[in-house]
Amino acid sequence: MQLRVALRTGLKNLVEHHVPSADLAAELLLMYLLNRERAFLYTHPDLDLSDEEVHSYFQLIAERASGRPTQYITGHQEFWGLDFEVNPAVLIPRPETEHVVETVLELISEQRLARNGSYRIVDVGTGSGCIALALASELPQASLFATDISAAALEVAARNAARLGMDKRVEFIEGDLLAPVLNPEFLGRFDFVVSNPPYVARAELEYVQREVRDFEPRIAWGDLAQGEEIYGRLFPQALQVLKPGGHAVVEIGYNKKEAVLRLLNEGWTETQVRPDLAGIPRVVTARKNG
């Protein structure tokens, strides 16, 4: 079977199963199978695939048609220009979460501070390690810590750090939210607390994409009574570990702005909401008094 025919057939199958971004998935799976870049697919449309390649490709298509995310099939997802290993132990990094990284860098710039400063940053609920490692790539002198309640997620994050040559830059610690750093060594010592916590409420489950609901770890994205519970626990802990003038930077759900802002009362100042490229409230920042 020619490459173009296999690609067309795979795409038709995904469309019939209502797979989002079916054309992209069909291409990515064929690129993964052949270990080729996208340009190869369009410069070699007449390439004859072997029977084994055709069989393997349609097996991958069937996996994706079942709802399994492309990233879990290929084991990879790009974030901040870096290649991350992903598997069902971790949430798949989203482009919107890059706004958390951007916001930290913007806050440093707005304060007219140098990127090579010796900042201390903790990423709460690190998952694949994408936020912590993206910040490590941009802030060469920063000390980074990353917590997660899931030991399996931390194993993935540690492998990503090693693959990216940053295993000496980030310390991964198992524990719930900021509990691992609520001790005298760290209290009042951090410049930034960053997080993309779970925020999907139980009543919103029916609106969650099948790929997320059935395949990504619920502990990482939600199934909470209200959706803002984690912030209510995180912000008081953040006040304990941040320096006076330090910042909390958190991602929020599209409908969580007011609920999250209500939780930032005593102890906080300069609260801001930053939208994503679609204009949806995406990142909330707050500065600890002092």
Ligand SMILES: C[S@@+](CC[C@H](N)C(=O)[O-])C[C@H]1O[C@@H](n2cnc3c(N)ncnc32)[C@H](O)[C@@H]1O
Given for the second form:
Amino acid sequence: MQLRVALRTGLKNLVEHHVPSADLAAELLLMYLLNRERAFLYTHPDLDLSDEEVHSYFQLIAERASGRPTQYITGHQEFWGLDFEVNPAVLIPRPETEHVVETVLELISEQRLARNGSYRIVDVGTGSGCIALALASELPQASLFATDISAAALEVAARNAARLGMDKRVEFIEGDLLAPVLNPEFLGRFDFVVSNPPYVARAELEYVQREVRDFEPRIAWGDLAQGEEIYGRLFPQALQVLKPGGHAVVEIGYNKKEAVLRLLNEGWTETQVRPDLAGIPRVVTARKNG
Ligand SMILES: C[S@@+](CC[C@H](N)C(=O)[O-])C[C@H]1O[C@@H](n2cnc3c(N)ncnc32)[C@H](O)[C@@H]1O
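Form predicted alone done; form predicted in complex with this ligand now:
So here's everything in the complex, that chain up top.
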């Protein structure tokens, strides 16, 4: 079967199964199978695929049509220009989460501080390690710590650190929120606490895409009655580990702005909300008094 025919047939199948961004998925799966860049698909439309390749491609298409996200099939997702291994133990990094990384860099430049300062940063609920590793790639002298309650997620994060050559830069620690660094060695020692924590309420989860509901790890979404509970536990802990003047930088859900701002009262100043590219309030920052 010619490449173009396989691609067209794969796409048709995905569309029939209501797969979002079906054209992109059809291409990505063929690129993955052939181990080729997108340009190859469009410069070799007449290429004859072997029977084995055709069979394998339609197997991948069937898997995607069943709802399994493309990234769990290919095992990869790009974040901040870096290639991350992903599997069902970790949330697939989202483009909007890049705003957390961007915000930390903006706060550093707004304070006229240098990129090569010796910042100490902790990423809470690191998942694939995407935020911590993106920050490590931008801040060459920073010491990064990353916590997660899921040992399986931390294994993926550690592999990503090694693959990206940054395993000496980030210390991954299993535990509940900031508990792993709530000890005398670290109290009042961090410049930034960053996090994209679970923030989707249990009832809301029923309405998200099946890719998210049925395939991404439940622990990544928490099992939350309201959605904002984690922030309520995280902010008081962040006040303990941050230096005076240190910042909390957290991603929030589209409907969480007011609830999260209400939790940033005593001990915090300069609270700001930054929108994502769609104009949705996405990142909240607050500075510890002092
Ligand atoms: C929404 S995901 C974000 C993952 C990653 N930071 C990202 O942006 O793609 C939340 C992460 O928090 C972790 N998590 C959930 N509850 C936690 C807790 N109580 N303490 C630490 N991590 C937790 C989950 O295992 C998951 O990896």
